[in-house]
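First, one chain by itself in structure tokens, the form predicted alone.
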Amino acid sequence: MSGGEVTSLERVKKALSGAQPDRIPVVLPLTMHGAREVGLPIREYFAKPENVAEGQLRLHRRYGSDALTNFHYAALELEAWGGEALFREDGPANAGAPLVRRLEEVAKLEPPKVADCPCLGRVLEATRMLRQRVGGDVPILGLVVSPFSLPALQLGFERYLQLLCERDDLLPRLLSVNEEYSVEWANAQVAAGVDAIGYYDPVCSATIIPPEMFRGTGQGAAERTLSRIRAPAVTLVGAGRCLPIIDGLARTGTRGLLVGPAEELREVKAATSGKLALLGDLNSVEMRRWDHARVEAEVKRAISAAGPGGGFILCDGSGEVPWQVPEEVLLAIVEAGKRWGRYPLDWIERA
């Protein structure tokens, strides 16, 4: 960049530090949309790193988001452990059958080596390609499923809840092997060129488990894991509630928190002031039906709730925009975010 213009990387870094950049960064986590850009079915698109790199670059040129992502699909991490991803034509891949059929099998689990997993290797190669193409101006965001939420893929959700409630003697072993894997996987992405890691931890949310269970289990796993990741991390709790566990999340070492539509963004901003940067909280399910007036209203609402003082990134509230959201809505979100998110936010005082 020339003439002293602020780069997207500088803008995102400043927001994640809790400070106030030139404007609020706008990040659209578009993953499978790259398949549409290069004219491939979703499964074929994710099969080659050059497809993903080209798709992400075309998405960046089309929409002008302040970040790229190397994220493919969450079930990829089940593939790394020997499982299967089930692809769809119009949405993210789902996880196949759980690897662990009986709880006693947890004692035999061993973490895979990242270098031995072709599916992870494709993500790393796509990351290196993106880093080479965009240089140091645009941040690349990676993602790792947390050691505490990964068992929902490994065991199946119902069996994992059974373990949490009835077999807490097995949990330390399960978390230990998952932490080793998650740290290695996150740091491999950092070495390949990502600037920040999304720490995907939906099971920790107060929508899924009681806050006291998180404090006694998932919080410690996050503290141990994030302390070993060599890049800033942002915690994603899916669309779940985070307010009941805000203090615990702030102690994990995460740099920021993705807020979903289940929470009141203004309340989360007040609760996290000086502790965490916030991302969110546009409703990615509802935005499929938004018109321009609704886009404008939702963007202004989010900015007025969390933008003052800095430490905010405008984003969807789940971490992945659905395939069905129209192009015109995505373009309108970025345009409105850049227009209303420039500091100082004087329009809020006049509103």
Given for the second form:
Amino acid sequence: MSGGEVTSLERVKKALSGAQPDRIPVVLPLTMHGAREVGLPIREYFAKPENVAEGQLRLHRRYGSDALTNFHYAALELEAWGGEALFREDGPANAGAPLVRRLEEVAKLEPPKVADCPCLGRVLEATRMLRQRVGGDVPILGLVVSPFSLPALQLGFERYLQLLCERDDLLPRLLSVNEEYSVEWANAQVAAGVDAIGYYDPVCSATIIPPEMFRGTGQGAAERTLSRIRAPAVTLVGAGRCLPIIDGLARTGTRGLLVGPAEELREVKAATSGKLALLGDLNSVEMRRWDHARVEAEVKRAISAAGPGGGFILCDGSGEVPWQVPEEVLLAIVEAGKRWGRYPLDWIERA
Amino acid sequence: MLALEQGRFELEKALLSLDRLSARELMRNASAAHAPAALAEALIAPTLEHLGAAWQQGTVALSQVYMAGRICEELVDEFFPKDAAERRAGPRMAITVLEDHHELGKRIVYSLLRASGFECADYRRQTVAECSARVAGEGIELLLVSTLMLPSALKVRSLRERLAAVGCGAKIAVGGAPFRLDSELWKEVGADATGATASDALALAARFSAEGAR
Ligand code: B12
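Requested next: the structure of the form predicted in complex with the partner chain (the form predicted alone having been shown above).
Let's see the whole complex now, leading with the same chain.
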């Protein structure tokens, strides 16, 4: 910290603890966009840790987000279990064929060791390089797909819904195997230098399963997993609904929640005040088309809904900005976020 | 029709609690008094539409919509005759996931259509080129496109252009997460219609069959 200047790390930490920093941190989760920065196709970009470290640094220089990320793509975790990631030129990689074709086969799944997975090793190496090059002032955010949402990739989503609805006798073992893996994977990222972990758990949202099912399944998995992860975690529900399960989420030990456009940020703030920090909630699918005026209106809306009192990070509402969002929009978001997010936010009362 | 209306309530209850036995019992009783087409139109379809609307409002979860569709499909296979003459009249329809690796949305729409008595070809995953050739070649009147990823949703624009280039006037109805999250996207990519929930496909099928007949 030089000359009393607040660093991004301090700012983000304060917001995550529910307090009020100098201004609301602005975090743009940019991942594959690094490929554009270094002039490589997305697949090649993610094949080498030095590309990702360089890409993240250039993204940081260009946009000035208050955090960097080591997140590559979710399907990487299927690769770790022996599956495949399918790349495309214009968006994130997707998961290939599931590992399990008959429900009974989940009994045979064995967790991979992190050290045995070259794909995870590349992420760890990129994290170490990034940490070294960026120093200690900017937080790096890691990510794990939750043990409860990972089966959507391991089994395919349809088969997983069948398991949840009709063969929940198979769930305890599946969760315990996945929990071992997720905890090891998250802690390896912490050891490599990430400051916080995004706990990616979209299947738990009330959009996907009924709240009572969450209470008996995903909530416990999150409690057990997060209690063993040696860094603060933030839960991402992939733009699903979370108000009906908000108390359960708060009990999992998560520090914060990423809110998407499916719910009113103001309502979520009222329901979580003092319990969870909030991140969100700019609509990442829509923002591709926003002009300056719209960016400004959206940023001001989000800040006035969740900024007062602290505990808020301005971010997109899903945890990943699409490839198609133009540079001008991203620059405008950061600029408006920094301008309107300075505490005490007295423009809100005047408005 | 009073009995069928009462039946909707009970069917919904059975579907939400995954009570296959009660759902079958109800169908057995109802099919003694009503023709399959009437059952599809006045019992199953409205029940599934009601569940779809509840999902959109946030009172029912996707897992419940999915299981309801599956159970109704089983009922249709058990109680309805296999031959198409007994099926409901609708446009010539096909459904595809366009350059996307996620089939669940398509699977749900397809099973709701079948359970409600409509015929629909399943094209599975296709590229724009494959899909446009098949739609034109098979005289499809309404193509349903389901996508989960934004880049796939944006491909609908080139599908529209290709269909126009070969003079195929098939209507395109789109759905899936990107279209739900951005309510203007369907117009931007040149689709003819969109639906926010799987059961909206039932109304779309009815709408385009009426328009086609005109
Ligand atoms: C659960 C979830 C996950 C889970 C499981 C995903 C899966 N299916 O395999 C996990 C954790 C694995 C995941 C991972 C990812 N996800 Co995700 N995920 C979601 C979430 C919450 C639900 C997706 C889902 O499957 N829903 C079930 C389907 C059936 O719903 P649906 O498509 O909306 O369909 C319904 C209706 O729309 C309608 N419908 C569908 N088609 C049609 C067609 C017609 C004609 C009609 C009328 C109706 C209709 O019927 C259905 C039932 O009513 C969404 C956000 C959201 N709230 O929707 C994000 C979302 C789909 N994910 C997204 C992304 C980006 C990803 C990743 C690529 C992230 C990454 N960088 O790795 C990965 C991809 C992983 C993979 N599969 O390869 C984005 C996609 C948009 C985009 N930016 O391109 C979304 C929209 C989140 C967001 N706002 O950004 N995800």
